[in-house]
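Given as structure tokens, the chain that follows is alone and in the form predicted alone.
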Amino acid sequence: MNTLLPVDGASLTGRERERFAARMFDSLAPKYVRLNRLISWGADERWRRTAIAAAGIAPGDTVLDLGTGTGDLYIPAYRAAQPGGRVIGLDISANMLGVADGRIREAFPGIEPQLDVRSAEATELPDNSVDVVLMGWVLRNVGDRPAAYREILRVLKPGGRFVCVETSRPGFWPFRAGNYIYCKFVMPNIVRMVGGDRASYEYLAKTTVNFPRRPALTEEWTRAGFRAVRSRPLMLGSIALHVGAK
């Protein structure tokens, strides 16, 4: 039974897309960690390690994990920022943050995770207060990317870094065709297998296929005002890591 909005979520923008994504991820939260591992064939943990290495988090840094989900980036970021650092985790899904809270407390007994329900376009954090902003498979769910970029630039300290790992599409056509087949036919069945509904797997498949390829996203970041933007393909170009600076 479809428990989400009876619309094509991938066609939504702005607040409507945010509300759709929040409801979808609330419903997927209990099985999201398993879903990630299955969809990526277990490689998502390696890609997150690559993102953390690219972020260059130092002890004492303040890190914003924007779209923290179930805490997969929060945990290694917190470890890298110690001693003396802190990680702030924001997400539009309260249920995802609930899972993250439990996982973070298990990894670091005795800490009080800094988690809150907020969007990428409105973090409510002070200007120039963050050393690193992290995003892991979040940007394609943002309803207004230009607004999110403005917010990220606002909260970053001068010289601060924005690091994002996200879906992409290979440039070499045989790889691109394989990626399309996987997103269109294989991934929906994986989402179904873990209990996701039709709206969930259609949304995930469409946003994966329609998200800008690596060169286009690099240009988008540059136009938004990030400096020294660089990127690298992962998994034959079906995933991309982007790094930019304020």
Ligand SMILES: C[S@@+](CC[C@H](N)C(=O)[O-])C[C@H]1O[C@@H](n2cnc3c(N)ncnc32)[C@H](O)[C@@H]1O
Contents of the next structure:
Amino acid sequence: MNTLLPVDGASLTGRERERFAARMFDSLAPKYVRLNRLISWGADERWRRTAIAAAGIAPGDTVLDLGTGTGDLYIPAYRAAQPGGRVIGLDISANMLGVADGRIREAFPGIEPQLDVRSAEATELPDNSVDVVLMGWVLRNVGDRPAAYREILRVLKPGGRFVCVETSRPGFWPFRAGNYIYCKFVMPNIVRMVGGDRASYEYLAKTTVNFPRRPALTEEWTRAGFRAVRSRPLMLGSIALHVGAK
Ligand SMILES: C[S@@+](CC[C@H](N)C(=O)[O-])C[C@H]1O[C@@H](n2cnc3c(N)ncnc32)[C@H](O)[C@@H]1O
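The form predicted in complex with the ligand is what I need now, so please give it after the form predicted alone.
The next block holds the full complex; its first chain is the one shown before.
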């Protein structure tokens, strides 16, 4: 059954995009971990390890995981911040956070995960309070990226780092063509296989194909006010890792 609005979610912006994404991820939550592994052919855990290494999280750090989802970045970030550190996980989907809560408690018996339903554009955290902001496959869903950048710069401590891993498009055209075919024809079938609806797979494919390529995103971050922005391609450029500082 299609539980989503009968609209093209990828064409929405701002609060409408946020509402669409929240409903979509709410409905994908029970299938998300499996979906992730299948879409990435099991490589997503390696990309997350790369992102965590790039974040340089130190014991005692305060880490903000924006768009926590089912907790796949939260868990290694929490491990890296021990002893003494904490990870705050925010997401617009309560169902995704519900799954994250169970997985985090299982990984670290006895801890009380800090999870809240809030958006990247309005975290409600104090100014200059966070050492590292993480985003894993979230930025392309954000309805108002400039607002999210302002919010990240506000909550980061001076010198703090913003690390983002996101789908991208390869620069070399044969790889880009292959990536397009994968997003357009293979990925929809994987989403359908795990029980995702049409609106979900169309949204996932379109947001991947329409998201700024790596050099454009690097420039966007620099214009937004991040310093020393650097990026690297993963998986032949179909994934991009960006790091910027406040
Ligand atoms: C593809 S999942 C990725 C989850 C997780 N970061 C990971 O690495 O697996 C994207 C998550 O971002 C959340 N999200 C989308 N837009 C958001 C926003 N504006 N603010 C916060 N979370 C958002 C979704 O609800 C979803 O849980």
